[in-house]
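Just the one chain here, laid out as structure tokens, in the form predicted on its own.
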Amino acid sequence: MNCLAPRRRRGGAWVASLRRRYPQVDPGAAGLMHQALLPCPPEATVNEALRLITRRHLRLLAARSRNLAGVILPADLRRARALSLGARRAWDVARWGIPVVTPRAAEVTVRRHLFEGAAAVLVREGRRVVGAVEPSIPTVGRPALSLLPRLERQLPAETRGLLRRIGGIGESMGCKVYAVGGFVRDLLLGRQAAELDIVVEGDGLAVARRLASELGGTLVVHATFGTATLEGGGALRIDVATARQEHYRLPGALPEVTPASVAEDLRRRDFSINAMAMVLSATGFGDLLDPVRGASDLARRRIRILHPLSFVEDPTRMFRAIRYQTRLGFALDRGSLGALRFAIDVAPYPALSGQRLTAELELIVAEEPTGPRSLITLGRLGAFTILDPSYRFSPRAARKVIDLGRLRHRLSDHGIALDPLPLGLLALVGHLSQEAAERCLRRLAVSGEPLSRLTGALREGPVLAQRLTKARAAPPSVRAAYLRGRSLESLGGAWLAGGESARRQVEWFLAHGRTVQTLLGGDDLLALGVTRGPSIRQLLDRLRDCRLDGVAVTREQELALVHQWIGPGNRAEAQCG
């Protein structure tokens, strides 16, 4: 027997013996921190803060506003300078809500803060910040969690088979393939996704074409951005993209893209909850990649941007953030809310196309049951000043947006399908002056006939509502005459501008009044001796009005009226109208 071998012990006794021989030393926050930081003066500009960091070889600057601590990172300052924001305050690009600990805080406490997504942990002794602990970049090759149990529990066998097939196709082409974004987010939330987002480390378009050839369906390729969409190849729509980095040269402009790793692709995304990926390759199938702690934010029900200038680079993210907030019942974290307000202050965004803004508004008003709530939140935050600097979201505007939800609900009850986007635009700009409303619509790239119909609705809507209110006791044919021939936008404008009486009449006309037709036709009138020409149309209109007023409800009653109108004494009048 080896006399140098330690005596064997059982269970916890052996572990306790090792701990007595080799005690575990907690370095605490003091042992983890660095001291390459200084406080940032509140009035310092981005350019001045960058010079301070360079001159003093600092890794970050610390900031404090009331009870809120923040850090300013060199990467964020450089990004701000590249976006021509060098003259803005450095505090505007700070990452706020930074946890603060004492030098004696346990290592596990510091690491928990970092795991929950903190950009850094500040170490304070008394009233002075003495150091900071920053997270190291997580290794993407070490997934924190396997989603296989969720896949088996939540997805049908057909979808699971599709995921494995996509991963196999990628591997056969020498590419790594991942499910990303909303699909992974909804899987973790226990929701069913309507589409599948795929990211490919390699040639994403080649993988998309191979998928189309094997799965069938229609493939639409967007070569500029290295993306493609496959529809009809299965139960889910499949969006395929090459993993990429993005570089923004101007606030609101489309980014320049270059191929990248999946880790870099996830870090360029909008929110942490959309920056997760799941491995689809056979090796590691179902493993979760979460480099920016999106799963932690899901658990805390918060929406967090990945850097303070995210909304400035792409202002449409403001609309998506609020859309996700209302749909999921989440809340923007404090830093993201501050970044959103800063992005609104940076407006206008000349490089941001109106089509992109309109697309985001359409998603809110057409696809989201909670769309009116999202619009009200955006309005109260001031987001619509992007459309026009003079835009003010008044209580009247909020009432119109709430009424927009009521209108859609009532129309759906009647089985009426109207394009929700024009109605949403009318609700958003209907309280403005005609000139301001038209500027907003033009900023949204509305032009030509759609612009003419919307501006006409803004003029006609209130007038129609007043007429309907005054004529509420008139026969149905009189009220229908006010509305007949008007555009659907004008009818929607009248509903939004009117009181309950006017609204009931618009709803009646849309659901019933405009669909009433005569039982007799033009051939019947010709057979009765009416001369061909305008008289036919005029008599049919008179019959329709009689049906609306309940005077003629059967074919026989219509025939009797026509005989009365074209009788011997009235034939000449009927023929000449």
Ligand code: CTP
Second form
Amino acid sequence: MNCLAPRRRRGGAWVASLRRRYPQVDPGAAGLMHQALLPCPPEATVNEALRLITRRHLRLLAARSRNLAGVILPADLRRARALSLGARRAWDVARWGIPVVTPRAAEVTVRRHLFEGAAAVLVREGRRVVGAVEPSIPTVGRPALSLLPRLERQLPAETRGLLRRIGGIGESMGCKVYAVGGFVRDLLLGRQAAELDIVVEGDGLAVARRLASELGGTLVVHATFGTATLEGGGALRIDVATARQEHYRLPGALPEVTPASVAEDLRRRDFSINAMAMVLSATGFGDLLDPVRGASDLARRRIRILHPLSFVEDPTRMFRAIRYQTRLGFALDRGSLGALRFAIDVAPYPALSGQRLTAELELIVAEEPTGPRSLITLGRLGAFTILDPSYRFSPRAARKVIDLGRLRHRLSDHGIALDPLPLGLLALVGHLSQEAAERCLRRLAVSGEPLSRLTGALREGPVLAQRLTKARAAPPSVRAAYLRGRSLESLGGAWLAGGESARRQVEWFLAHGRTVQTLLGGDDLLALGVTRGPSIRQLLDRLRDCRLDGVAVTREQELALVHQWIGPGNRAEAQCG
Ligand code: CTP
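Instead of the form predicted on its own shown above, give the structure for the form predicted together with this ligand, please.
Okay, now the whole complex, with that chain kicking things off.
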């Protein structure tokens, strides 16, 4: 008889009879747990918690905040101490949202929690935590999910061919090759990735060079990190890296890297949804590797970091987290949000380079249609204190950031493309004092000419906006005179600082006013008898203003004006302006 045949209609009786015949030995949570834990006092520091763990031979500490249970792991405490955070509260490096069960909970329940990525399961008797189960008990491995059907459905044959070819090239060199990060994430989301991140178990640079020689294109090698970028070898940009582990010595500093397995490489990444890989080698082509349950987080639409100090080690991940959150309509899970707030509290990050910060801001401002929303979320969270401790995000700054999106739309309607980064920076720091704004810009490694254009824009923008508002009834040539010769940053600054009327005038100037040309040229004026020299420029400028004001529209009208200006009685006056 097939015992598994569906005989549920007889319900409980059937299950009970099976249990009598095959008595289940379910150790329950009580049988799986260890008791090497103690509650961590809320005020204990990282150093004190570590001492407690060592003295009492504990495996973890438990924490409870309102209705949220957490565990504090020795590895996280050691990581915090190594990052010079020994005097911070141990609770700040807790992993929150830990499932709590009773000692009688079934083994399968406990295993399911661990399988879903819980760092531990706490066992509670009444109000007391009596034990914990950690993922060291072997969890049932799920067979690798194959992404082949998705590849067939979503990717053009050319890209599929490229993926197989890359896998084959790696294999011929004795290396296993994987697609990782955004490519796999976007494949699972049904989106098209613009670039392909490849990880090689072996010599990534050798594989990159071989790819370049077989696929063509330009290869740029970054030897320090064992990474290389191949562009022009196919429709996608290909980033190749050796699988690696990272070790951070200082908060925000670049990590030291050592070669590692792909599983270790995935565990050093920013978020679970970016920590999946797909096999490209022929054996297992298309298989998904998902050691930190990224696919389940994709399904739950959540952004989850892989350890509580992820944002402190690499603060650019704060910007990345919010960028993904807004782009994908996901949310940070509670633990990750707490970790992000903690990382903001740890700022400033002297070892974090301004260039890296700027690069992240640029991705938000220039690449993401939802960029302004990300900036507002970051501002409200207080993330920009990383630029300067005095930075406060105000409703005024939020309005400017929203306006930034409008400005870009309005300008692109006129076919004008302004560099989005300087405008974004103006919107972010425009409400601060000149000194604080300049400190923020310097922190972002803005220097030299770009810095003086931006600080100039911060000074001039509001003044220009005011003048334009006052002069709204003046002839166009007068208004254009205010704006001519100013940097694009100053014009953007005037737009951001101004009301509707000033904004309309800046848009008009950018789209039309600044390009208006006279129909007559210098040679025409020379032919009319004007002496070579500065008076040519002055006459042309006067003509241009007449065009702007609609006084001279045709060549004949311009000629008539010049004749009038340089006529016998007026020649001397015209020629000296
Ligand atoms: N990564 C990381 N920490 C960072 C930057 C990147 O762990 N500070 C890892 C992530 O796994 C990420 C991968 O490197 O997926 C590649 O980074 P990137 O190219 O910046 O992002 P994509 O994943 O390609 O995502 P997108 O370009 O869509 O933003």
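In this text, all values refer to a predicted model and were calculated from it rather than measured experimentally. Residue numbers count along the first chain shown, from 1. Take the two forms, find the largest set of C-alpha atoms that superpose within 1.5 Å, and that set is the rigid core.
Peer 1: A30: with the rigid core matched between the two forms, does its Cα shift 2 Å or more?
Peer 2: It does, since the A30 C-alpha is displaced 2 Å or more between the two forms after the core fit.
Peer 1: C-alpha of E246: shift of 2 angstroms or more between the two forms, rigid core aligned?
Peer 2: The answer is no; the displacement is under 2 Å.
Peer 1: I want to check E116: does it shift between the two forms by 2 Å or more at the Cα, with the core superposed?
Peer 2: The answer is yes; the displacement is at least 2 Å.
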